[in-house]
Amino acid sequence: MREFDESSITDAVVARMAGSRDDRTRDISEALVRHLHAFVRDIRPTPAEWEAAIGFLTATGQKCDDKRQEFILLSDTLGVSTLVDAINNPVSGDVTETTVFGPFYVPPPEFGHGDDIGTAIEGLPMLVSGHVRKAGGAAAACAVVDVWHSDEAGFYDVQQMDKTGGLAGRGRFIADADGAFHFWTRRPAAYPIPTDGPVGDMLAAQGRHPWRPEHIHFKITARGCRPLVTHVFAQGDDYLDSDVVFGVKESLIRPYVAHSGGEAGGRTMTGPWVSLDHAFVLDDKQA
C-alpha cells in the first residue's frame, strides 16, 4: 500500500515494526505512534504550528551540553518525571518516598562528618543530620550519602562556577555504624528553575511560574537495598502547592529549625542558624 490518509497511515506504520529486534522494542514504539498520531489527530496543527514543535524540541536539544540539561527540565515540567518515578517506586511502608532527580546531579567529593560543604557559597549557616536504617529495622551501617542544593540566592554551584571557583553545597558522606551523618552547609532558598530556554518559554505560554520551593536534595545507597532519590523540602514555603516539577510529597516536608548561637555539630556558634534533622528508611525488600 502505497497511498496513506488520515484514518490509514497509523496502522501502517505500526505494520513496519512487526521486525523490531525484541517485543518491548515493538510495544514501545507501536505505543508512540498510537499516542503521537492520535495526539495529532487531536490537536490538528497546521503546518506552520507543526514546524513550530519541531523548533522547540531542536531548540530543547541545543540548550543541552555538560551543565545543562534542557530535556530533564521539559520532562519535570510536564510532570513526566514524576510519572516515571510514581510508576517505578510506589509507597512501601514506612520506606522514605521518592521524588524527581532534576538536571543539576554530579558525582560529589567525599567529605567527612560534620565538615563544612557550604564555604563557598553565601546563606545562613545550616546543621544537617540524618539517620538511615533499612525497611527492616537494621541501621544502614557505611550507606552513601550524596547531598546537593542551590545556595540562598538559589543558584547550584553548576550554574556559577566562575563564583564558586568549583563544586559547592554538595558532598558525598558515609554513614557510621548506626546509619548517622551530619554535616554544615549554608540554607538553600526556593529558585526558579532556568528560564532562558525553551522550558522557560514554555512556561510563560502556559500562565505558569517557574519557581521550586526550598529543598535538599538526596541520594542514598546501600548494600542490600534500593537506592533512595529524594528531596528534603522546608515546611512553610511558599511554593510546596505549587512547585513547577510537581516533586513535592507530604512526607518530604520538614521543618528548617531556627537557632541562635550554641554548641551544634562540633562547633560553637555566635549568630544565627538552622537545622534540619531527618530519618531516611531504605526499601530492603525490593532491592
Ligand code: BEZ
Given for the second form:
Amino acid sequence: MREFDESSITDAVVARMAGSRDDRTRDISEALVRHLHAFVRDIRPTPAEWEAAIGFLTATGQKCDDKRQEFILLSDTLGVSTLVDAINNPVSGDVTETTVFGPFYVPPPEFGHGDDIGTAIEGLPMLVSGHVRKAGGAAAACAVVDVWHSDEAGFYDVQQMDKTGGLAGRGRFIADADGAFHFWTRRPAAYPIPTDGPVGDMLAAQGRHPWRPEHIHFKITARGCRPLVTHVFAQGDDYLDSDVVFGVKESLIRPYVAHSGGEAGGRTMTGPWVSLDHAFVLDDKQA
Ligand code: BEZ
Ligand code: FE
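Let me have the form predicted together with the ligand next, following on from the form predicted on its own.
Everything in the complex follows now, all chains and molecules, and the chain you saw is the first one.
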C-alpha cells in the first residue's frame, strides 16, 4: 500500500518497524507512534501550529550546551522526570523517598566533617548534619554523600562561575563508621528555574510560575545499597504546594531551625545561623 489517510497511517508506520532487531526498541517505537498519532488526532493541529511545535523543540535543543540542559527542564516542568522517578523508585517501607535530579549536579570536591562548603557564596551560616543507615538497620558506614544547593539569591555555582570563581555550595562527604556526617554552608533559598529559554516561554503561556521551594540536594551511595537521589525541603516555604517541577514529598520536608549564637559544629557563633538535621535510609534489599 502506498497511500495513507487519517485512519490508515498509524498502523502503516507501526508495520514498517516490525523488523526491528531489538524487541524493546520495537515496543517503544510502536508505543511512541501510537501515542503521538493519538495526540495529533486529539489536538488536530493546523500546519502553522505544527510548525510552531517543531520550532519549540528546535529552540529547546538549540538552548542546550555543556552548562544548560533545556530538555531536562522540559521533562521536569511537564512532570515526566517525577513520573520516571516514581516508576523506578516506588515507596518502600521507611526508605528515604527520591526526587528529581535536576540539571545542576557536577561531581563535587571532597571535604572533611565540619568543613565549610559555602565560603565562596553569600548567605546565613547553616550547619547541616545527617545520618545514613540501611533499611535493614545497620549504619551505612563510609556512605558517599554528595550535596549541592543554591546561594541565598537562588543561584548555583555553575550559573555564576564568574562570581564564585569555581565550584561552591557543593561537596562530597564520606560518612563515618556510624553513617554520620556534618558540614557548614550558607542557607540556600527558593528560586525560579531558568526562564530565558523556550521552557520559560512555555510556563508563561501556561500561566505557571517558575519557582522551586528552598531545598538542598543529596546523592548518597553505599556498597550494597540502591543509590539515593533526593532533596530536603525547608518547612514553611511558600512554594511547597506548587513546585514547578513537582518534586516535593511530605517526607522530605524538614525544619531549617533558626538559632542565634552558641556553640555548634565546632564553632562559636555570635550571630544568627540555621541548622538542618536529617536521617537518610538506603534501600539495601533491591540494590
Ligand atoms: C534543581 O533543583 O536544581 C532543579 C530541578 C529541576 C529543574 C531545575 C532545577
Ligand atoms: Fe535545586
